[in-house]
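As a starting point, one isolated chain is supplied in structure tokens, in the form predicted alone.
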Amino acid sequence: MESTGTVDDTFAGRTAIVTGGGSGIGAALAHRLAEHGAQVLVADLDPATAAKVAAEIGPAAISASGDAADDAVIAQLITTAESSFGPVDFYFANAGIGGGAGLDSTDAQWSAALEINTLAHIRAARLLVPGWLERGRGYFVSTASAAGLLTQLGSAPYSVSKHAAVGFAEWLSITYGDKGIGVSCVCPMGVDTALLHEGMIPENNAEAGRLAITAVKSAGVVLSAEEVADTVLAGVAAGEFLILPHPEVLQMYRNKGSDYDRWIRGMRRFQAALENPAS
């Protein structure tokens, strides 16, 4: 999908689905999309939060609930959006979870992180892309994380699943970017949401979860969900693949690529400093 250059021109009259739309970045995206003229289906695992956001927005929004990693749920979201507003133009694969900690992460924690943080994106694209190819346009927005470019101290499942989300978004853009389909990958650091404050703490290893939270908060400023949403919509309007609400992530990523071993040593020192602040 070609960039139109302005946020209003990009989204006015379009139909968007936002998963994880009941709170945090998803709720902020839904509000901002409607403010710029889009019609929005707010999807969330929690039907009450999705309905609340849709009610706040008004007639330009409806809500739906279900597991955003479930093929049948995704298909129903698309059908509901189409019957209420028209063909889906934008899909914001925004739902996400923290997952487990380290090698003590259970198979269930690994599966849950990979399901919602990665496979949910693949399944949505599988259902949407054929229709977008026929129409000659469509736009997929993947909410990944700076952890998908760098890493996440204290959470192996989160880090690995977000790396996979970035990898899939790259492949999607390369494969379909010249066929009318736009792809953006959003990679923020700290955002003031429940995921940062609570969602990174697994029941079986609270200490590692607190390390993960401290690492994110120490790495840079914690942005509001609304600030991130504004950056995302501006990036989509500009047709940017990599959207970085924290611009400093780009330099971190460059440092990683320029000398991988040095970067890993630096991350080890950062982890040690967080684990032993007195030293």
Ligand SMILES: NC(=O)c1ccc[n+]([C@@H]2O[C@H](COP(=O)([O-])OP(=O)(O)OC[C@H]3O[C@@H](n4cnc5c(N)ncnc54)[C@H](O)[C@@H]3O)[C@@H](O)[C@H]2O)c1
Contents of the next structure:
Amino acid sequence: MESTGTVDDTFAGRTAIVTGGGSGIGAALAHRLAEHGAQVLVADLDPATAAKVAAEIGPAAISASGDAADDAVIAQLITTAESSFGPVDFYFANAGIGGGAGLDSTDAQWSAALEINTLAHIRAARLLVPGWLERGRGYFVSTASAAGLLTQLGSAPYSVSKHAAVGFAEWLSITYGDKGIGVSCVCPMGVDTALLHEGMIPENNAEAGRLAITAVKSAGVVLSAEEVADTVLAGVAAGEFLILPHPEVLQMYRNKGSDYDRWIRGMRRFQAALENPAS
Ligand SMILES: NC(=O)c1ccc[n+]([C@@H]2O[C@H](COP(=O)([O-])OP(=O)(O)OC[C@H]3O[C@@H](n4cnc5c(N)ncnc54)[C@H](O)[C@@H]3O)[C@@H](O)[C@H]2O)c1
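Instead of the form predicted alone shown above, give the structure for the form predicted in complex with the named molecule, please.
Below is the entire complex, every chain and molecule, led by the chain shown above.
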């Protein structure tokens, strides 16, 4: 779906599901979607935060809880949104976690990151796309990360699971973009949410978590969740695939693509400077 209208034209009267909607970027997306006239299912692992956001929004929102990486939960979210509001027009696969550090990351940490940061997107698309093809429209918005284009210093599971999310969004757009289905992939750097403060610090390696946070904060301005939500909705309204709330990420990505080895050397230097600020 090439969506090129205004933000209000794009969302008014539409039905959206936002996962991870109880906090941070997801909560801001839910609020902004409703402000632009959409009906929103606010979904989160945490029922209390999802219900709070829906209550703040009012009659245009309802809440639901459960693991957004679980097939049965995703199916239930779709059924609930459909029965309350009508067919799902937009699915914001936004829930995500930091998860793990380096080679010390456990299998459980790898699995947790891959489940919600990647497989949740694949499972949701698998359930939604057939109906969207029949209706001739639907829109999938993946909250990936700049870590999915570049890397996340201090966290291999986050880097890998976000690269996989970008890869899946690309594939989805290429495969279904001419069949009425829109796809956007959101790749922010730092956003002022719980994830950036405590969510990046794994229990078994706080030092790597602090490195990850310092790297994100040093790389660019930390945006508010509301600023990111505004950029996302404008990008979706314009039908953009790659939505970059930090526009400088495009140049970083170009630098990586134009000379990969030079970029890797630069990232090593950046990491060394963060690890040894005095040197
Ligand atoms: N904050 C940043 O700097 C930043 C930067 C780039 C990308 N992102 C991405 O933005 C997305 C939103 O994160 P945020 O920064 O708003 O963090 P956040 O921690 O404020 O919000 C994440 C929400 O997802 C929910 N969640 C976690 N696992 C879930 C699951 N399995 N099922 C359902 N809900 C689940 C949490 O309960 C929480 O409410 C994530 O995908 C994150 O990776 C964040």
